[in-house]
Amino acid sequence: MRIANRIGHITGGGSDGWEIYYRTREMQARGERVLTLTIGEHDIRTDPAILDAMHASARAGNTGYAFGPGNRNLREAIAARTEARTGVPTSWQNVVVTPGGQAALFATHMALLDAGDIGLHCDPFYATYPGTIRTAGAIARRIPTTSDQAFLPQEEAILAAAEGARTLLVNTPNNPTGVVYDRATLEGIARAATQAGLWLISDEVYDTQLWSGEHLSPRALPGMADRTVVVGSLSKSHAMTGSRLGWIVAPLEVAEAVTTLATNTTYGVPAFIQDAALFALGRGEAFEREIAEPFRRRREIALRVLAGSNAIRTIPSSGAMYLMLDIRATGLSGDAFANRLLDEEKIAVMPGESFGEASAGHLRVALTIADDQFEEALTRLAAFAERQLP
């Protein structure tokens, strides 16, 4: 008896990069106090009014099968939101509701890649990106970026890696770096995707967490709507990570393909969760700003605490609930620094190596604990880094 080879193909045979997180959980289970800056999970829970809407829908009997691409009223709301933010005409038929953004990424790659095809993604990357591509039986190929260029993907690097590829996955605002791709970067991505004949998959789940500049969806660039699939979610914008409500906005042929896949996998998202999502979207941009505000505040705390550090360089962060810190001046790898920080200071951060080769010698800090604890953690982290200088 054996496990199917496709499972080994998903993992790529290496570490999943989450060892620090697992160690932190074990320490906390033993009763140790650890200041945990590892995962992108809000320190507030889903707003009670959204839960009330979910409960009322379930109590009203909306607990049966939710077959298909999603309820039309929710798809219309997502389409309207997308059109308002991008200026691109968007029909409800372009929208498919999925069980979270991760399911949307999975479904999109399954729809666009055959076994043996090549899917491109940028390095550094969110931990599941290569595995999601490999889940389709495809080969994940990375686009290297550099810390000195704020990890922005360059047009030439995309074209250099594009031979034989069919898709390119990008993410702005970015996890793990906190960088927001500027217009020039996105225009270069669009030119490269067009020249190489690539489908562009744009993960925009952090689009409401913007601290400076503007969020521009590549779907809004000239000629890109017909080759771009946008992935969205309520997880980050509405603190609904556990509700598993995401979507794609895509050309009709892709939306239809993803609907076929859903029929044979998830069978749709429960109607009572869809009703809660519709209620949540109806709360508008002011509510989304309220959910994002703690991360804006903590970013400012971090920039103040780290200003003038000789041991840490902060990668310019314009969005998302993360900071990427360059600690190469200490002479330590991200792995070594993070493990020693956890052992000696009981502060948990993610090593850059968890997110690819390009971010080796860096740390990802999640802005996800209360302000006073966050300031304590960053102050102690900065002092620890100074002590490591050669």
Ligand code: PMP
The other form holds:
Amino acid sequence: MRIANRIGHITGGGSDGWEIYYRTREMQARGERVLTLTIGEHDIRTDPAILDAMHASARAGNTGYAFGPGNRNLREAIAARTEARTGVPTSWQNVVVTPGGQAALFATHMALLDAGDIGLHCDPFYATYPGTIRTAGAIARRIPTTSDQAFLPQEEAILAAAEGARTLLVNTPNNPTGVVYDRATLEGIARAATQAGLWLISDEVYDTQLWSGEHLSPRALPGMADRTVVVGSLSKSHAMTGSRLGWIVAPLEVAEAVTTLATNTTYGVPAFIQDAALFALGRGEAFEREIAEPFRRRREIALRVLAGSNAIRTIPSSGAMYLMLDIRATGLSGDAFANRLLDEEKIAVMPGESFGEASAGHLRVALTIADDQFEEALTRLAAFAERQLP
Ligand code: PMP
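So the form predicted alone is up there; where is the form predicted together with this ligand?
Now the full complex is given, and it begins with the chain already shown.
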């Protein structure tokens, strides 16, 4: 009797990079006050009006099995939202509703990669990316980026890694960096994907958290709709992380493949959650702006506190609920800095090393605690960094 090798392969044998997070939980369980800037989750709960819609739907009897790819009315609403924002013609049949963006990422890789195929993702990366590709039985290969180029994936670097690969996963606005890909970067990605014959998987779960300019989806670039799968979610845009409501927008053949997978794995998303999602989307962009606003404010606080620091360089970001700080001037690794900051200052941040090799010597700060506590944490973090300067 043994556990399938598949599971051991998910982490690739290394650590999962969440030690700081687990240590923080232990300290908090002992009653210690830790200012926690680790996890990408709002400091508010789902809006009661959305919960009322969920409850009303359940009470109306929508508690049976839901249909695999999602309710038609919700798929239509997601298609209309996508078309309005990108200008790309999108039918409800291009949309499949999934239990969260993570399930959408998994289903997409399952649909596009066979066992032993190579899936590309950028370094640094959202923590689950390599594991998701490996869970699909494929091999995860990294595209290196550099801090000096704001961790933007370069066309040449993609092409250099593309030999034998079938998919390319990108994410804008980006977790962990907060960087938003500009048009030139997206055009480079599109050219490289086309030249190398890759499916492009575009994770856009932070598309409503943008501090300047507009969200650009690579699916909207000429010729890209046929080779691009967009992953979306209500987790970040509507503070609905626990509702597990995500989707893909994809060419029909991919949508059909993901539906077949859903029929044999998840059975789709509960109908009362889908009705709550339809209600949430119906509240429009003003509600999305309201949910994003605290992150905009806290980013401003961080930039003000860190301006003029000799120890910390802020990676130029303009989206998502994170900031990436370059602390290489202190001579400490991200791991060492984060562990000492937790022990000595009781402030928890994620070491850049948790997100890949490219972000070694950096920290990811989540903009996810109340403004006054956030300002206190950043002020003390900056002072701590200054004291480490050689
Ligand atoms: N993609 C990125 C980049 C994320 O940061 C997250 C969650 N932190 C997800 C996907 C998955 O989100 P969910 O499954 O809650 O939609």
